[in-house]
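Here's a solo chain for you in structure tokens, the form predicted alone.
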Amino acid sequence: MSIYSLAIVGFGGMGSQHGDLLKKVDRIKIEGIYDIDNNRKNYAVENNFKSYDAFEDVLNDDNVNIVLIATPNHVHKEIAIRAMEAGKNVICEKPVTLNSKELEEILEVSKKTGKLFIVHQNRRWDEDFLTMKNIYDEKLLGETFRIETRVQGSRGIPGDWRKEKQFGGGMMLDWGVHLIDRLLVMVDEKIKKVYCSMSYILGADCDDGFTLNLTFESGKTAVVEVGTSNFIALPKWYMAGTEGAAIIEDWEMNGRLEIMPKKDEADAKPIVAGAGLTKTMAPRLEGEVLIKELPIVKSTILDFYNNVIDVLEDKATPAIKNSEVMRVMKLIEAAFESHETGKVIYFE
């Protein structure tokens, strides 16, 4: 049974999290880390990792089979290409690159060298996503016609490179890439229309939030939303179908399904609403809907690393396909174009 040696390039927040998780993967050994920051080097040594003095030392280490890139976004392309040309397989943090052209260059080198290049889209293993995907796939709400997926907080952009455009900062490339990726995995359809509005409330040169509206080929719609100045957060997920709705409120997985148990033929009774009456917006009465707990799907991100091993041994296809990554990047570019022009972009 082969053991694969891995070097982590960039040992900040995500790099160190990879370090912690990989300790639980039997067939991957962390050979060492490389970081330009002395504090991160010292932290690595304190955690019993070897610290390389230069990136060239990583490339020249014949023991290293895999390079894991967890640096700021703007240097992903250069590191990935150099690593594959040195005979290493590559795991890359998201967003893979700053644009689709850079990704094309990476994939050309992967094809030329025969080395694996895979992107770590870890949020595909989030239980909130997997739960909503199961609801969608099993048609528990009938035919879904609207999906809302969002993350909102009130702490602004972290005080590091993530608020600087030159390094690939901004919420579209930070969180948007996750939410879009998951939505496109869930809804297996072409996208017809893209409309996006970005916010720059905090005064940085990159977006601190956005609202992205998508229309799919079937006519179903989706809202993808990220905010960093929201002191009251809207639900993380809302899904509406012809026979009910589902909601996930927060990170703690508070939520429910409300499903119509039988065909609705009775006319609603009007209620007093504000200064008038309404039947259209009258709430459902007890017994008219069935309230159910979320069918929570459990998962582990360790499956990602195990998939990498299986791909290297020709036992599986990549869990994250590069064609999927490319589609997400092109959609992100369409979102930026929509914001800049103020127009709907006709996408696929």
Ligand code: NAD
Given for the second form:
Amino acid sequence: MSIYSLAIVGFGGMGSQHGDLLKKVDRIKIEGIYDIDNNRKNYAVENNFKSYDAFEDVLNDDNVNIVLIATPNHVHKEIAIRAMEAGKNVICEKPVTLNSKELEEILEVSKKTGKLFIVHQNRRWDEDFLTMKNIYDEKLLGETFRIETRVQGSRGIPGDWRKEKQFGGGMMLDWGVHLIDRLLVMVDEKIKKVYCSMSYILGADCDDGFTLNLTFESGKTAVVEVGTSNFIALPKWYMAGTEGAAIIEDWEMNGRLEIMPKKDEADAKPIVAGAGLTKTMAPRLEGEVLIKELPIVKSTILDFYNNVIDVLEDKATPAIKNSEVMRVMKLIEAAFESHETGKVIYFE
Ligand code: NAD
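Next block, the form predicted in complex with the named molecule, ref. the form predicted alone:
What follows is the entire complex, opening with the chain shown before.
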């Protein structure tokens, strides 16, 4: 059973998280790290990792089978191409690149060299997503007609490269890429219409949030939303179906399902609501809906690294397919086009 040697390029926040996680993967050994920042090099050495002096040293190290890229986004393409041309397989952080054209260039090199290129779309292993996907797949709400997925905070964009467009900053490429990726894994349908508005509340040159509206082929709709100036956050997930609804409120997985147990009910009685009466919007009475706990799906992100090993040994197909990553990049481009033109984009 072979052990794969991996070098981490970019040892900041995410690079060091990979370092921690990979300690739990028996068949991958961290050969060393490379970072352009001496402080990060020193930090790596303090944590018992070998630190390469130059990126060329990683490329020339015959022990290294896999290069893991965890640098800011604008250099993913160049590092990935150079690594594959030097005979290394590549795991790349999200967003894969700044646009679909850059991804095409990478995929050509992957094809030419026969080296694996896979993107770390780790949030496919998040419990909130897997739980909502389970509800969707099992039709626990009947036919789903509406999905909302969002993250909202109030701390603005971090003050690093994420604030600047030239480095691939902005929330669409940061959180957007995760939320869109997961939604498209959940809903196995063509997308008909895309409409997006970006926010620039904080005055950065890249988006600090956005609201993306999608209409799928069947007519079901989705909202993908990211905000960084939201002191009260809306629910992370809301899903509505013909027989019920589901909600996940927050990171702590507070939420529930409300499901209608029977059909052919009597007409609702009007209630006094505000300055008027309403029958249509009268809340359900006790016993009219079943309130259920979320069917939580557990997972481990270590499965991502194990899949990489299985793919290298021809035992599995990639858990993250490059065709899926490309579709997300093209959708992101359509979202920017919609924002810039103010128009609905007809997508697929
Ligand atoms: P960071 O700023 O904390 O770390 C980036 C590191 O890369 C820094 O130490 C920097 O010195 C180094 N670096 C910059 N250019 C380099 C180069 N040319 N060669 C080598 N090192 C270089 O950023 P981060 O938060 O760790 O983000 C890094 C990547 O990881 C980004 O692509 C980001 O989108 C992604 N990320 C993914 C997740 C996730 O959950 N998948 C979470 C956070 C960040």
